[in-house]
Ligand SMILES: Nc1ncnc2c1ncn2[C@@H]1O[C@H](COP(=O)(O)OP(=O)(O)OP(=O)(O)O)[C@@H](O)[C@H]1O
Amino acid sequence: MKNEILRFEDVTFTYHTRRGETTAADGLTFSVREGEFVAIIGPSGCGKTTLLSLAAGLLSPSSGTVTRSGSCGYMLQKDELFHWRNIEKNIFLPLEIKRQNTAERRRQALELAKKYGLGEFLQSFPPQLSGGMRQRAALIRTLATEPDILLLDEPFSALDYQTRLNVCEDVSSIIRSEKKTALLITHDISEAISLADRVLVLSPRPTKVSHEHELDFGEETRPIKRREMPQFSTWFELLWRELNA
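Could you produce the structure of the sequence above as one chain, in the form predicted alone?
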C-alpha cells in the first residue's frame, strides 16, 4: 500500500457572511495515495472548489483535519498565462514567486517543456498558441516547482470538445510519465472515468463522500482508449445514477 499524500478526516467547513452561515462540507473524509490519480465529481454547488482550496491550504477547516505530506501545485480552469510574457517566462513565473529561480530549476523546467512539445514555442506569446498548447504550458508551469501533488480545478472546461479530448490525453500522459499524484475536480463524468484510478462522488451541500469507486481498466491509462472499452458505459451509467440520486 502506497503512502497517503493527502487526507481529509471528518472535515467541516462553514462560510461566514453578513447574511449568516453556510456549511459547505460536513464530515468529509477521504485520502489520496502517492502516485494515484483521483477524480472527484459532485452536483453543482456542492463545494468541489472549496475542497481544493482546503487541500491547498488556502482555507482552514472549521473542524476536522486536512493533512498533506509535501507541496502542491494548483492548475486552474483557465491557463491564466500572462500575455506580456513569453511561454518560457510564464513557465519560470512560479520559480520566481517561490524564490526557486535557480539555473538548475530553470534547466529542469525547460527540459520538461521540450520533452512535451513546447520547445519551439518557448519564445512565443500566449495569444500565438492554441488553447490546447496554452493548457500544456500551464501544466508545465505547475510542474516547474516539482510539487508532490497536483490539484486540478476543471482544467479543461474552457476548451471546445475536440480540443478537450486532445488536452486530456496530453495532461494524462504528462502526469503519468512524471509519476505525479493528482486530484481532479470535474463536473464531467466521462472525463473522470477516462482519467482517474479512483472516482469519489460527493453528496449535495453540505458535502461529504457518498460513493467511492476503484476503476477497473487494468493497465490502460490513455483516456481515449478507455472511452472505447466496454466497461466505460457501465461506469458512466452508475456514476450518473449516483449523482442524480
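Would you generate the structure of this protein in the form predicted together with the named molecule, following the form predicted alone above?
No partners, no molecules, just the chain.
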C-alpha cells in the first residue's frame, strides 16, 4: 500500500461568528494515498470547501487531527488569475510567494505551460483568454510549485457545459500524466465518476463521510471514454441515491 499523503482523523470544525456558531464538519475521517485521484461529492452547503481549507491548513480543526505530508496546491472554482499580470507572470506567482523564483523553476513551469497548449498565450492577459484556457492556466499555476497534492474546489463549475467537458478532459490528462495526487470537490456526480479512482460521499451538514467507493474502470482514465462504459450509469444511480438519502 502506498503512503498516505493526507489523513483526516475524526475531524470536527465549527465556525464562530457574532451571530452564532455553525458546525460544518463532525467526525470526518478519510485519507488520500499517493498518486490517487479522490473525488468528494456532497450536497451544497455541507462543508466541502471547509474540508479543503482544513486540508490546505488554512483552518485548523476544532478537534481531531489533519495530517498532510508534503506541500499542496489549491485550485478554486474561478480561475482567480490576476488581470494585471500576463499569463506567464500569473503562473510564476506561487514561485514568487514561496521564494522559489529561480531560473530553473521558471523554466520548468514554462515547459509545463507549453506542453499543455498555453505557449502562445504566455504574454496575453487573462481577459483575452477563453474560460477554458484560463482554467487551464490556473491549473498550470497550481502545478508550478510541484505540489505533492492538488486540492480542487469545484474547478469546473463556473464553465459552460461544452467547455466544462473539455477542460475536465484536459485537467484529467494533465494530472494523470504528471502523476499527481488529487482531491477533487464537486457536486456533479458524473464528474466525480469520470475522473476519480475513489469517490467519497458526504452527508449534509455537519458533514462526515457517509459512503466510500473504489471505482472499477480499470486502466481507463479518460473521462469521455468512462462516460461511455456500462458501469458509468450504475455508479451514477448508486451515488445519486446515496447523495439524496
